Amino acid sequence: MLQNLLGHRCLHVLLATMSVAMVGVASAAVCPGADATALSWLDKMSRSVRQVSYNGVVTLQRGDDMQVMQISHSVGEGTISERLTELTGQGAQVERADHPVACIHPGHKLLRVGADLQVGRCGIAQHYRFSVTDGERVAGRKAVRIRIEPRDMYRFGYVMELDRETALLLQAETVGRGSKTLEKFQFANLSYSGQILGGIEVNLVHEAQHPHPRTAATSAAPGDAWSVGWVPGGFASTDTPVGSSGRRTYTDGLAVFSVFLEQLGREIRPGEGVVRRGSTLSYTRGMHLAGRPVLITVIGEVPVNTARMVADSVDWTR
């Protein structure tokens, strides 16, 4: 997740002020409503994952369900290692070791819009409105609050609290229609260090994977290439899938969703099913493509109407 900007403090403050002022002039002309200060903070947040090590305990609230997890994030010599351990429930653990620092994921790229604004590209500011205010204390840290409102009906809004010193994401609320909080994440305590915490007994361990698209498992038969014909503006593919790969994943820098296609060996009655947990939706649609029964599933942080439109657009590639 996040970052520590160290160095010659006065010089950095001066350069940051000049940069924000330059971006502000450009954004006012080409991207009305783009808050240069907010975008600058999001840029810092996206970079912090490669620059700061930390340990902490976080809570995740989804309706009446509360999960408590321990997070350890260590930045070493050119690599990042992470561990996420449930302190409630089954005590599951997810680990990612020696992930290259130089590996920039698409979501992080989409949040780095300072240079884009200066050359006339709005980036994520084309799809969200931003505002910045002083935040509350979270885990004992002073925070900056960024309010993010969608410009269309195809995505959710967010309220984020970032560490004023490191831009680490300390708290985040996902906001749905009617300003309803769908999900809330926050640090209960936090310390910055380079140590991965240990000594916690776990019952389930899952190794996080980062497969190359061409080695990923497929659920569609070889030669059955398919595509997603529509995604909301601003969403970009996170991988380069083979035509018959059973999954497509997209992000706009804040939200992520994946589309899965499964060919069925029997007829299926057309219909749909929806399951939501917090801000995460699982939308399933039984349908026929060119007379062949398939099951389309959209999983991610989007409203149901978005998932439905995405599923409707799936077809065989011609």
Second form
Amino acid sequence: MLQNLLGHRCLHVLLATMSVAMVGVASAAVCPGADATALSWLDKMSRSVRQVSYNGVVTLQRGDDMQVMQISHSVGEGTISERLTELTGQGAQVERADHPVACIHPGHKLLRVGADLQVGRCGIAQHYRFSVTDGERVAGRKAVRIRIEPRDMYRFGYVMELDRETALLLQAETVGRGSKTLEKFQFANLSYSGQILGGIEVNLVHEAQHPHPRTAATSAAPGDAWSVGWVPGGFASTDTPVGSSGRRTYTDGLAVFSVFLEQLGREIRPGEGVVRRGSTLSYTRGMHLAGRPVLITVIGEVPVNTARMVADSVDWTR
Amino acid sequence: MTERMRESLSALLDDEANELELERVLSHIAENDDLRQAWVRYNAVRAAVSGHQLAYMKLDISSQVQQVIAEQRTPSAAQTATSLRQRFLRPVASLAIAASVAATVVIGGQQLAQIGGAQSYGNSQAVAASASPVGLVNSLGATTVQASYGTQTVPVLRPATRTAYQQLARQRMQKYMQEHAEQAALNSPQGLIPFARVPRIRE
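Mind giving me the form predicted together with its partner chain, seeing as the form predicted on its own was just shown?
Next comes the full complex, and the chain you just saw is listed first.
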């Protein structure tokens, strides 16, 4: 019964995305260089996680380090439950239960440019160049490959392999300057059935958080509110920034970075430090803002240049 | 400052600028305050990271840079200045120019910090608050620079401070990675995978 319902829903949405793709072809001229086919795949990819249930084993490679984890994802009636279980390393488990299907976060909205192309809102196509070719076989599934090259120097490139049938993201490579692979994630095996492998020893369980819009709006002490003055084009806030809270996060649909500000109780010698792990960067900068010593940290999957310029633009809100 | 200008600036800093970008920055830096201050700030921090010792270089490099550019621009070349072909024909020269421009401005940034009385450079407030006796700007006729600036030893971020900042960046990654992953998991295509990047997941 549930299977029937799901099947029906999939077909319905698939038809909807196909019509979006056709509109895209007609309007590619409005956004120069926008590959309508690639963009429609991207659109489908962002919807696939709301349509199909699956579980499988995923590897994440970052330099010499490889982690293996099990992913399970199940779409129920109106909600999605997902779980990541580390099979190596710490052995932690991260769960997100009952996430409403209708709750679409900014990052996923940014991947759905289909209908906007025709009215000249090119969205993500303004910041990346997309192309589609036949993909490899990943986890036993035939894939379509999407090459995503940044149009500026503020973000990384990606090579993604999507399931030809479901548009599920099967493999993603993050590519830095000089075509260097910074990180590669891929399914080693994948099953679209709901069965979850048991017998895994879990050391710790973490419930993934979900932002609660506006409930945490603590009133900022006057003068403590801060803002980020510049982010690269195409990046949008992931949640409503709360006055003096310590974090701001931005996404362009593919990359995400967060900015943290700490007020320091004593003087600091100005400077900066950078640490990289795979595609993730931690950039920490000590400086004075209107005479007050602060530590600004940018963490995310962006080049150091982006982090530096973002940190440079932080200021108190006047 | 326009988006385009930021990109050019950024390209220059990473030694990735082509000639067009270099010219764009050079032609605007004299009259654009924002651009000039951004130059100085970016370079000061860049120098802090790379730990370049530039103490014994002279301040008049920028005039040499301009001269190099002038020499390179033959009348026929000037007409095709925007052509792709030209950009690819002389990449080596462009890189060399970009590198010397960057070096010049680094010196300016360091000295500004020194003038501002900071113990080391990289203090953006001191940089932003001062007038701009920057080598490059000076050569374009904006201000006069005292001769002594070029001969003084420039404070370089001490190795101990550099190591401390590196440590700090590593600690901050440990501290904030999970909070970042919470957002990334909801706003990027890989679902919960961003949590696998967290060094140590906390409950």
